[in-house]
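Take a look at this one chain, the form predicted alone, written out in structure tokens.
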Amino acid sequence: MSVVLKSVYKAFEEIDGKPKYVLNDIRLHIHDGEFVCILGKSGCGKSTLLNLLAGYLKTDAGRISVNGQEIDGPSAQRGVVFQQHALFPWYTVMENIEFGPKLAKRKDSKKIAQELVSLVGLNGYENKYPGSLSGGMAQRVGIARALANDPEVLLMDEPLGALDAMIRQNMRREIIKIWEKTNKTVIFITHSIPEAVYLADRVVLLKEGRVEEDVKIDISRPRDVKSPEFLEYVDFFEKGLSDQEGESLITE
């Protein structure tokens, strides 16, 4: 299974009658089980790219396919985790996770949900409501809910962006554990350089709607954020994101 983007273009508004492209000739091949981070500043097109992959938007030109099948709208085979967890506040943790399988009339929906509760480390919280959970716990439920339909691809749109620094660090470790256990293909959007280097097999750097760099992160896991190798990658992407005035992306 692979995700392939062939010469993808997307424009949102017109200037003097000409389209302003948010994404310009994006070409990517993401392999089965690969963890890829899409890195870039605000406005570079990374969330637009994820919305195209999710099927919420359509390309203006080009083709996006998953396992050879062209994307034509949202699908349960592409699970999405948002920055804001978007859980149903009137449902418990279990009910939120069960929602997709129940909708699909799966008779084993409760078993699926319980296994995912264990996977994301929330045993004992099954009957809690989202309002009583910490930000990190709520995002774990969001990840479990996205996995409940057993998607081919997990799309994550800055899922840690609203969390404080300590929880964010812990959640990065948890996400890697979940990915290693499920072997899902993950496409993860972030504006944080250290986050991308910590998580990804490959980092795709977007700049002004184009792929500026596509780099394999050749560091074994677990990764030491203070190691020379790690800091070398961080420095490389900082330079890649610096603008002409020397202003670089804020890192976390």
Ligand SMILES: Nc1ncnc2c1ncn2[C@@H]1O[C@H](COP(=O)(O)OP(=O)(O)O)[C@@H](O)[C@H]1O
Given for the second form:
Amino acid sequence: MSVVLKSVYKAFEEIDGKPKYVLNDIRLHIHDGEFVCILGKSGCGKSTLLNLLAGYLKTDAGRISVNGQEIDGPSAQRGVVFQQHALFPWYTVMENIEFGPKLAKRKDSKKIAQELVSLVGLNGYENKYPGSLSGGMAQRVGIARALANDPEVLLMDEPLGALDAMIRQNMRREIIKIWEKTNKTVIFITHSIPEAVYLADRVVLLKEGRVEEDVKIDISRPRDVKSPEFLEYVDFFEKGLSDQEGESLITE
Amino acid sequence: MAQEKLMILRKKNNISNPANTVSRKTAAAQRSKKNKWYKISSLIGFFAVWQFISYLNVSNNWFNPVFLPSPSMIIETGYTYIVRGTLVTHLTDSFVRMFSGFAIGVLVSVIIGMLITSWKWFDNMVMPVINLIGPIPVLAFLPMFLIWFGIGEGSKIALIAYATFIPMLGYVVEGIRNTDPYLIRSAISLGATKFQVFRKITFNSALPNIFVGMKASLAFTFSALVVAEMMGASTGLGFIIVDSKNWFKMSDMFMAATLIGLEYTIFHGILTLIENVILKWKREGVSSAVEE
Ligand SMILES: Nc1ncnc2c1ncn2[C@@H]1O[C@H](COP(=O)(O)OP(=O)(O)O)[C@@H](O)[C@H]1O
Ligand SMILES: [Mg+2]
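Output the form predicted together with this ligand next; the form predicted alone has already been displayed.
Once more the chain from above appears, this time first in line as the rest of the complex follows.
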């Protein structure tokens, strides 16, 4: 479902009595089924934006609406995946995934969870506790758990940030597969340029709380990270992210 | 291609399995068996030394053996209680008082802890009072409890519950406050109401701390039990101690004290067993910082 942000402002602190905006006049229109990556350096306001979308924070000014309806706090219609996976350690893989459907009193919660276990490739791990899972597996459970409520939008805050390079590559492919199967609107936050270019239909480059670039990635999937067009996009965002020449760039 | 330039130093390690390796699991089981044996031998050794000193005392006429009865004399005393049929009454009366007081104390501490962490105004209202009266030894309150709740079971159970509640509260509050906010956010985004967040997230997250608190508070529970039974009871292990003092029955005193220790150990063990079942999820994954 479409997500619309109209002139969103957010500040946490004041300097000389004036709010210090972490997000400054953010305007975005995200379409139904679109995979959007929010790209930016650490501290540029990406998580703040996601927390506003999730409903954990309230805007200082502006409105955010999902499918025409202004958001008012967290909702089961917006699934969230965190970098730290945030699985409930006292529940098994199955119980974690079933959490949402069970709260919604769905009778087929077992079946939904079982299907998602297969979707994220965790058959055989249903009765394991999160403490015994590797980072990649835990994140798959996190994604499955967020999908279990069949939300309109999936919000992901650097979900692959804590994984090592090999697993990240794999998980990117998996995420695209899952997205293609489920047709969700995905808002995915990352500070890795290749990750954004690999995943997104559209990359929104955030810089000091403002939308610096909003670019459609016109490469057909599956994408080859070594192709010239891919590298062209990477190059473009590297230029966009560095303020002056010689400044260290963010790649992986 | 670049691969041709790669110098392959070694293709594959020859996997050799030294004959004397034991799997980690087997080794851990063996170690735990050994530890259990050490613990039991320590207890046996303690009673053996005690018995031996009593024996030396009797044979060398150091002091009147009445002052330090030997383990065998204590067992004899216990036997006479069993024959008279009063031991079971004393034991169960003490256990019922201890258990009711403990259960009430734990339950109340969880409820008050929940309210304190939910409402700042409640915290501001209640904590200063608890910080003021909390450190006062329960013994000081016994006369008041006797006047308020009468000399029956009520005053004893109330005193034991209070003695359990005070140390428990800190553990409960800390456990609730340490809940990972990301877990709470996750639960809310999955559709949990405020009460469901408490029941399924905050409570489970505080549970390990609550168990630590229960085990730590148990010593206070038992102190209060003995204090309550020493003043104004006609049954129970604490009663045996004061009653025997009046008749100078040292052996009875030692028997009661030993039984209190035994009851504590058994109850502590039961708590640990329950904890191991309920907190099963904690034992998967990294179990110790460094392997032994
Ligand atoms: N709750 C908060 N209180 C005060 N400052 C905050 C808070 N959350 C974030 N900030 C500040 O807002 C800025 C953006 O943070 P964040 O959105 O987490 O960045 P990112 O996710 O892009 O790394 C940072 O400077 C951070 O210190
Ligand atoms: Mg962040």
